[in-house]
Structure formats: C-alpha cells, structure tokens
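What follows is a single chain, given as structure tokens, in the form predicted alone.
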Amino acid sequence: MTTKLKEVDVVIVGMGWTGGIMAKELSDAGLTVVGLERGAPRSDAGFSVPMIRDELRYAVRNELFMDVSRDTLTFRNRPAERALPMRKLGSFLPGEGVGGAGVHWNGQTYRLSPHDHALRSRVEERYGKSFIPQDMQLADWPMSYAELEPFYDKFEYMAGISGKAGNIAGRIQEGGNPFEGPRAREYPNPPLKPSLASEMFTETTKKLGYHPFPRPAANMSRPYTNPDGIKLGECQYCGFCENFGCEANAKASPHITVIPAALRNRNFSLKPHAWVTRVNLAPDGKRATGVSYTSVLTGEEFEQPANLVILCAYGLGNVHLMLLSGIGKPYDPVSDTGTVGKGYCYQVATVVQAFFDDRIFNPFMGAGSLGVVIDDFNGDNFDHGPVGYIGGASIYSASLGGRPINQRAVPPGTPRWGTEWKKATAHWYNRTLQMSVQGSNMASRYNYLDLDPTYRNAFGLPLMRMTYNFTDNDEKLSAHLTTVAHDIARAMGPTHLGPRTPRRAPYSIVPYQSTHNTGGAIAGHDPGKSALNRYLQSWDVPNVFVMGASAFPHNSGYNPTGAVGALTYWAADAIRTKYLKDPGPLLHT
C-alpha cells in the first residue's frame, strides 16, 4: 500500500551539490521544500581521524559510492552489441548519500571558457562547417559565459575556492590563467601552497613558453567563512581528499555548506534512505504531480505530491529517472530523433609518469586540487587546423596524496612481482612525478543512454544502458596531447620516463579514468534537439527542472563541478524570478 503525503511546493530528488543549492535557494524564497536522498545521512562530524584515513575502506571498498548490488547500469561499446551489467565500479565513481559525489570529490573547480559555451559557432567561424565530423553532434550552450559569470562567482564564494584569477574585467592578471573568461573579482582565497612537483612543472612549462597557473581548489588555503556564515577549516595537506570525506572540514562539500544552510529554514525537510522510482505525471503527460519513492530501510512506498519537481541526482541518475518516468522522447540513434539519452559524453584522460633519482617529492603530503595547470592546449587556445580534431585538454601536475595501497608507480622494465618489484616500489614511492591530460569529449551520434531491455535493479525497474566508445576525434586528441605532456615531462630531465599511453578505442569501463559523465538530458535552444531549455526546464513537462552535468551539450577539458554549480544557481534564479511569477514554459529572456 502506498502512503500519500501532504503536498509541498517543491520536491528535490537527490541531495548533492545541485540538490543542496536548490534546497537553500528555494526555501529561502519561502517555498515548502522536501529533499529526497536515496543514501544515508551525513554531517560534518562523520569523518574524524583516524577513521577517515582508511584507504582500504574508502578507496578500495568504495564506501562512499553507489551500491551496484542495488542499482547499476549496463554497458556496451556499439549498438550492435549486447550490454552487460557493471558489477563493480571502475571507470567512474558516482556518490551515494547526503552530499553525493561532492563528499568524495577532489575539489577541482573550474569555469568553462567562453569558447566552451559557444562551441559550434566558434568552430564554424574559425575552421568552417566541413571541419565538424559527420556524426559529431556539436552544439552551442543555450546560455553564454557572460550570462553565467555571476553564478560562477556565487558558487566560488559559497565554496571558498582557493586560486588566482587570470582575467579580472578584461585585464590579464600575472600568475593566473590568461585564457580564462573575464571574471568580476579575485577568488575568495589565495592558492594552496605549491609542492615540489608543482614548482618543477611551473618552471619547465614557463621555459617552454606555456602559461602555468595554480589549480582552482575547493580545499581551503586558510580558514574561511562563506556568505551563508558557514565556517570551513584550513587544509592540512593530509592527502586524503579523493574518495574520502574531509577530516578538517577544509574541503567544501554539500553536507557541510549548502545543506546545513538550507536546514536552518523550517520550510525545508530532508529525507534520507528515500529511493525515488518515478516522477508521477498527469494523464496528459504534460505536468508532473510529484514523485513516488520507497524507503530502503523498511520497504514502504510513498507518494510525495508537489507543484514543482527538480531532479538533482548524479547526471546519469537524472537521465535514468526521466526515461523511467516517460519525460521527453527517448533518443534513437538510427533515426537521430528524440532527446532523452542523447549527447552522452565522458572524457579522454591519460597519465604520464616521470621518475627522478635525485628528487624527494614526499607524495603523502597533498590535497585534492593541489597542482599546477596549463590551458595552452585547452578549448580553442591553439590552432586545431594542423592537428585535425575538435577540443582540447587541461594538462597538469597534481599532488593528491601518495596513499600506500594505490600508489605503486615503478619505471618501465620493473618486474611486476617479487623481490625486485618490492624494492622498486619502496625506492620510487618518493621519487615519482605524475602528470595528467584531461581531454574534452564531443557528443557523437552513437554514444547515448537508454533503458536496458533485459536487466533490472532491486526495485524491478529496467537498468539504464550506456552505449559509448572513443571516436576518431578522441584518438587524435589523445595522441597529440599525450605527446605534449610527455615532452613536458622529458624536459624536466627525469632518470626514467614512462611510456606514452594515449586512449584508443574500444573504451573500457573497467579502469578508473574520471567521474565526469555528462549529457543525456542536454540543454539547448531547439526542443527537437535538446531535452531542456536554457533554464534547465523540461521542454515536455514544464514543472520539471533537471540539474547537473546531464545538461552539458559536450564535455570540456575541465572538471565539471564549477559549471554544475553555476548552472544550478542560474536555474534557481530563473525559478525564483520568472517561473514562480508565471508557472509554465520559460521564454528565452
């Protein structure tokens, strides 16, 4: 028997960054808001020392991530293949529980460039329409960088980002990223302290004529109080950011920033362990009436009526729920029609390792976003004509923290086991520098998401099916930019240099690459080509808004969280200033 609850103004599905921001903004506006989270509750007291420094528990056994025994997805490279369930997390690591992936993230917080926001227009203008591959679904974002700039700023100040501006009101700033779009003001906190690896990368790239800058970090370089009065501690450089919660409350995360700020409002309530199974629609399918969810603790089923439904799950989860609920037309790659599931993108990421007999890096000291980056090969900051591909990458050296189980880098030619391997791992642990290439990924006709016809989750619902493979464009990008990174590493003068390992098809879902999944419910100007309008409102069901990276028309060479936060504040502002005054489809204003 299903229990029908009292109607509320807004129901939010998922309580990570986007859900927390929406809960705060809309409850501040006086609306009654319920937030539903399928995972467990969390607070700032949940990650104390020494418990949180348990690499086996968190980085190997994945305690903070989604439980694939209850729900997962199926995967294949091509539409002609049979998809099989992902039984173990690998290539990407979606979060679960209050705070979502924002609990275990590293804190790398970029703004997308003005070029990213107008990608198709810029490519056609500089290189011509014929430069775009036939099956590449290249599109502009439906909002410009200039329109989003105030909301990038708001997210950065809420999260206390540590960094160095490169362009303030059109004036290039020494030490920052000269390629970034204009910003209104400096970051709220100065950059993190550089490591030896950062200093070496900076020195070498400058000599090569590039433009290094410190990575923008949601790791606090000093104690910080944000505009909501939330206090964050100073980073301890403990090296336990990625896959972990923060022991010092020095990593901005939803469960210690926007969610507690929202909970100050009596008109907001948070319900953990609430697994939403569908968005309920009116008989004509053009209006949502609320959501249905199951308590994962008791098995009880509930109906939560609401005037406004906002999907704030991890991007893949948003698309899955839209497909299960019949919101929008599912994408069909054969006819190239439909929009829900279209435009799934990932990233093209590679690593270069350099080994120095005469350097001691102390890798156990680190932070999630501690590092130095160059953007000289990102976006359209270089001439793509000679290389023949679209996109780019951020290239960086990072000092994340050398944890003992997973940090076992050794030079080429080292035995893979035995006494000599043990000696090598002990020797090179302190003497290894790693560089990374984080490459963009363009939407392609045959990379998409839909419902699997065979496999189901613990609630009897079809799993989502992912069809994805690297394209010729991806392989060209990876070959070129992995070589650039390899050349930078060689210029540092290492004792040994690891091999170039560019990405090639077929894409594998097994080894970790990045938790940067985008698309599937893309935003755009045309309801025939996009699932959402410029305010992240469903074209088909106007009282449903869909947050997160699922709205991205393509994936850039950056971590997506900064853009996700900006888009959420942008959409919240549109709801407060436009939708509430006149509920219905929002016009392009």
Given for the second form:
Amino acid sequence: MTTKLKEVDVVIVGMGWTGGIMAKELSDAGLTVVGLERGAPRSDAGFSVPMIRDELRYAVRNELFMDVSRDTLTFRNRPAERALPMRKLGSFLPGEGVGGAGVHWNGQTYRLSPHDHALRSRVEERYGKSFIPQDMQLADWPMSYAELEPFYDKFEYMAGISGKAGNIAGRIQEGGNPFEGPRAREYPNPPLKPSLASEMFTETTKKLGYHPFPRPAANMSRPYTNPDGIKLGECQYCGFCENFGCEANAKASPHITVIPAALRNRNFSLKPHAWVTRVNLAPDGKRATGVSYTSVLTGEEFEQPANLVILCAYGLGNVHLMLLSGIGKPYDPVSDTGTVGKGYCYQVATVVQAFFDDRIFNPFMGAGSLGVVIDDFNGDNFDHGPVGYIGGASIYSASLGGRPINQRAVPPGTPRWGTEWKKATAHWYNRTLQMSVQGSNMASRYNYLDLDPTYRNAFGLPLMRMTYNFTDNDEKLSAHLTTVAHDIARAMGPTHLGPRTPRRAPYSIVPYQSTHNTGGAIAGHDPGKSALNRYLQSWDVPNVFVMGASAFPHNSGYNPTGAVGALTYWAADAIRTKYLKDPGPLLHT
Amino acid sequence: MADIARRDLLTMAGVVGVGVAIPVAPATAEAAPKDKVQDGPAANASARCYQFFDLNEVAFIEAFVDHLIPADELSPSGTELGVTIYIDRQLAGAWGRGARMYLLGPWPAGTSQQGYQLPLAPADLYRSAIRAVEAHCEAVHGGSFDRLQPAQRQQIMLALSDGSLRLQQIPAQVFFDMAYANVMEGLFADPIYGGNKDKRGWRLVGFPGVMAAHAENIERFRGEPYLVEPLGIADLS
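Switch over from the form predicted alone to the form predicted together with the partner chain, please.
In what comes next, the whole complex appears, and the chain from above leads the way.
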C-alpha cells in the first residue's frame, strides 16, 4: 500500500520562501534534499498578460490560495465556545503551490526592531513588571537583532529589496527609518517611484514631526541580478500584485529565485502535489525517521525516510503537522503547560480613508509595496507609559492598486446602491487616499492552536482548531493608533474623512485583515515554555527544524516576511555549521 | 421602461416552465397587446439565455439587480450590462456548486465571527433564498418581488441588507451579502465573465483595464487624469 522511498539527508515540507531557502542552502552544502509541496508547480505561462489581470479569478475567487474544501481550520473566540470550520477564506489567505504565499505577496520586507527581540526585558526595564497584563505571555526572542543582521542582509540581497536605509552601522541616514536597528549596508535597490498619495503622506507626516520613509519593497525599482545570478525585471506598477503572480518577474518570489537556484543542484529534487500527512517518529518519540505523504494526483501513499525533517508549511501548517505527529507536548491554556500551539498571534489592523475633491490619485498605478510609512508609533519607539499598552504599529499609505471589484471606496453616508451610489463611486474612485495601521499582537494565554475534536480534512485527519480573540491591550493599541492615523488624514485637509473605527473584540474570521499569522511553535530559551530553541530546532525531536513565523514569540507591527527570511537563513547556517558536525540538540538543557 | 414583466413576455411566447429563455417569436409577439410589445424589452430579453435561473428566478434576479444598478444617465441597468448573466454563469459553474468551500457537517449555528455556516453551496442558497423572499412578498404585499412598487422593493432590500427581514430558514443578510458582492463582481469583473458589458463598469470609474505598464505613467500622470480606452482580456487575446 505505502511505497517506501530511498532515504535522503533532508526532507522539506512546503516549498514557499522558507522551504526554497532551505532547499538552496542545504543542497549547496552537498546534502541530498527532497522538497515536498502539497500544491501545483508554477509555469511561466500561468502568469502571463492578459490572463493574469483577472481580478475576479485571483483576488475574489482566490485561485492561488489554499483550497479550504480539502483542508481548513476551525475557529472560536473563546475556549467555552464550539469551534466551527472556516468554510471560506476570509481573514487571512494562506498560499498553496510551489512558491507558496511568496508568489502572491505584496513584497513588504521589513526588519523587526531591536526592541522586538528583547521585548520582555525592554518592557520590564522601562515600564516595570506590573505593566504587563496578567495573561500576556511576553517573552524575549532567543536571538538578538545583531545576531540576525547578517541574515536579514542576505535575504534582502537575494530578494533585491528596493528601499532606503535609515541606519548604516549606527549612522542615521536622511530619508530612511531613523528607528531601525543598524544595518551593514544600503538596500540593494533604490526606492520605488512615489505616487501622489505617497507624496501627500510624506509631506503631512513630516509637518507633524514624524519620520516617513519608503516602504521596503520586493518589487524591483530597476532590473536586478541577485548574488545567485538570478535576474529580476523592473516593476511596471501594474496594480495587480498581492493575490497575483508577477508576469514581469519583478516581484521577488521563491519560484523564480531560491527554488530555481536550488534546482541547479542535482542533489535537490522538487515534488509538487505531495501532501504530507505526518512526520514519522522513532518508537521513543525523540527522533524523526521521515515523513508520510499522499500524492494528490494519484492518491498513492509514500514514506520518505530522512535524517533531517524541516517544516516549511506556513506557520499554521507547521503547527498542524506537529500536533498530528506528536512532536512536543500540546499546549493547554488551563494548566498553562505544553508548548505546541502556544503563542498564536495575529495583527490588529485598521484602515482610514480620506476623500479629496480636487485630487486625482490614479489608484490603478501601483505596486504591492509602493507607499510611505512611519515607524514613530511602532515597537517601543515612543513612550508607552501614558497610553497603557504594549506594542505598536506601522502607519502607512499604500498605493498597491485600484482594482474595481475590491478597491473602491465612497464617503460615509453614501447609500449602498442606486443612482446616488453610482454617482459617488464614479466620482470618488479616483479621489480616495487610504491609510493603514498594522498593529502588533502579543501572545495571550487563551489564544492558541490545537486539534479539533469533530471536523476532519480530506485525508481523514483532524482539522486544526484556532481559539483567538482580541485583548484589552489590542483594543487600547487600536484605539490610540487608529486615532493617530485619522489625525494624519485630517491634517491632509480632505473633503471628507472616513470613519475612525478601531478594532474591538470579538475578532471575526470573516473580513480580510492580514495574512500575518504567527506563533504556535515559538522559539525561546526555556524548553518548558517554547517549542523550539534559538536555532528553530524542536526541543523534543532534535532532527526536526520548524521554519516560518510560527517561531515568533509575538507578532510585531511589521510585515513578517523579512524576519521569516532572516530566521531561515540563520537556522540554515546553524544546520550547516553546527548541526551537521554533531547531529543532535544544538542546545542542552 | 415598460412595466411589462419578463415573465409576461415569456408567457406570451409560450415557454413557461422552460429554464432558458427562447427568442420571442414575431408571430406570438404580434398577437400580444400592442403597447406592451412596442415598449417591452423583447430584443434585449431574447438575448439573455439563462443556464441556472428558472423563469421565476429570472424575474426576481433581474428586478433585484436593476434595483441596485438602475438605468440612469450614468449607465444602462445592471441587467442590460450583463450582471444577471454574470451571476447566472457563476451559479451554474464550479463556484456556485461550492468549489473551494468546506461544506462538511455538522452545521450548528455559529456566531457571526465564525462566518458562513450553512450547509448550502451558493447556488442552493440563491434558490432557497429567492423562494423565501418571494413567499414573503406574496404574503405581505400580495405580489412577486418584480411586481412591487419601487418603494416597496426598496423596503425589502433594506430589510434584507440589515438582516431585519425574517425569512423562512434562510438568514436574509447572508443571502443579501453574497448577492450584493456578486452584483458588484458582475459590474466590475472582466467582461469575459458575461457582465461589465462594453466595459461600462470600468468606464464608470475610469479603470483602464488590463493594459498596465505604468512605470513611466506613475510620474507623467501624477495627479493628472489618465484617460484611455479600457481594454479587457478578450481585447488582448
């Protein structure tokens, strides 16, 4: 029934950014590597014009995302409720297929603040222990910003990030982010060309005393050849970026960078349509022997033995596989014991709209990461004493497209249909500026992931269950920072200002908010409190490494992909320089 | 516009009960009262062939769509723009049948935060909901939805949209939200899907369509109108 395949050195589950980076780094080191991907391969023809400019197919019917008819999760706000299946995609949009979500991302590529890496210490030192809410599981990250810096740099140069440095080796740079941690050198490419919205946001935030800088973008501001010799094209500002693949190869994505680079190595092989159902463990449960997977083309089942198993299946997929396979102890919020499923975080995101009678924005000219951002209210860049919460947000104006099914706005008070609606839509489509608040989210005791007792996926396996709600801390953050954004919009002097609508509990899984799901397999110093050590190695099964934002002890006010890429290079380096010399736990407890 | 209902035309044409519309035969049309035929939308109606909606549902959906998108100085009606055909094709196809949805049970009622929890694929939801709205219209107003006065129809639409209308078995707002989203898709999706006829949805807002090489335009037209003939997928295929 099950075909047992020849043993390999490394099996990687999932072929997005983290799987692609691992495939490249470990096959370069001479290891035999197999990459398994549950979804389809990507062909050049798939993203060609005009077919790719299909808003309905890609941005409404979600062609490139996870197919929830086959596997989804269940959701509830509180442990006392019954979790029910996420029957359609909504709040977040996990990827599927070679390249993963790296195919259809926008390309916003930040570094976390140095404060983010030492969050608990920083908060205790500046505000005192009593500042931390009772159920908040605030932790320091087990690696510092300085340790990750070379790996952030490596990711940014591989992906050709367009941006402006704010701090090179401790020297503040005009036009960059003065709050960022020191970086070794400038971004590989200059910033994208600003839109009118970008210019207005820059001008107003400067007047208000803030420090605007261009959003760091994986959209190429010019043709670029990366250190692996991979060529990327110049961004055309087409406005079809997030939810879409790029026909110009101008958005750094795994399927056009690290994966083809890995495929140059004959010791790497890529298997799409391979759905991993379990990581197999030796009888003592302390060693993985490989993985089992099902071909979704033929239904055949395979066992792939391997010395090293690397989970790269998006944060949520990683945690699901760990729970299904019995890697580590599942987290129990009541006794506050166990680690797998602990620390699930999201983001607290809001939007502010401003309408200008006398402006023409041409919103359809845009790029995924085009825009301007301020970091004045992110991390611990401001005094939290008076506001009474922990965390912050990036506040930005984005010019990412004007696709008319989804990207239309009308001033408050406009009817939803009829001639008046039509008039307003015709008038304001081209006269709306949108700003966003991307708020951080701290781990909280009753926000977690485990297995659902009722619902099953197409493979007969339990769905993962998400228990999640916004906390008082989140509501305070959103109320404060949505007001800051609203005040910026007001200072621009719009004809109409959209409503000020901070996020409040309960969290809803219905409207899209962010595909920045983090935690569930967090990294830490203490094996009793974290699933992974500082090298993203399982404390419990040391030949399993778990990549992705599932390792984040909290979610910051940034897009996570920059940190995810840096952590993956950091872990690959530890595997190459430490683990291979002496396979086993890299840290002893 | 004529107050003649589409249902009447089809009845006159002798095709009641047939799920797709058949062109009205000239001889039959001549036999009908003259005023109705002259200002009736016979030509347009005959061009609309439905795959999913039955005769009663056609009457409902055309009235529903045209209430949201009426003919006025800005555009023809939603039906004339192909929005009902768009919805019909979507419901007849994979999406309508529940592709990419998790539809396995059990199906207990959930909180609004848990989202869609009905055991129904979109096509089944439409069918049940239209029947339920029509039953309400008959019971309260003594006539089908398409024959209501505009003010009565507006009242029904508002009650559907805020969920205050109690329908048998079907949550009104769940249906309305889905149908509303579909109407917007039919107005603004690429014309290859059957709606957005002559790119009138795109022209309404000034969306230029699929030609989108703006690396120079973003500077040249910064703050200035960018006026071009919109192009769709079919224009470049």
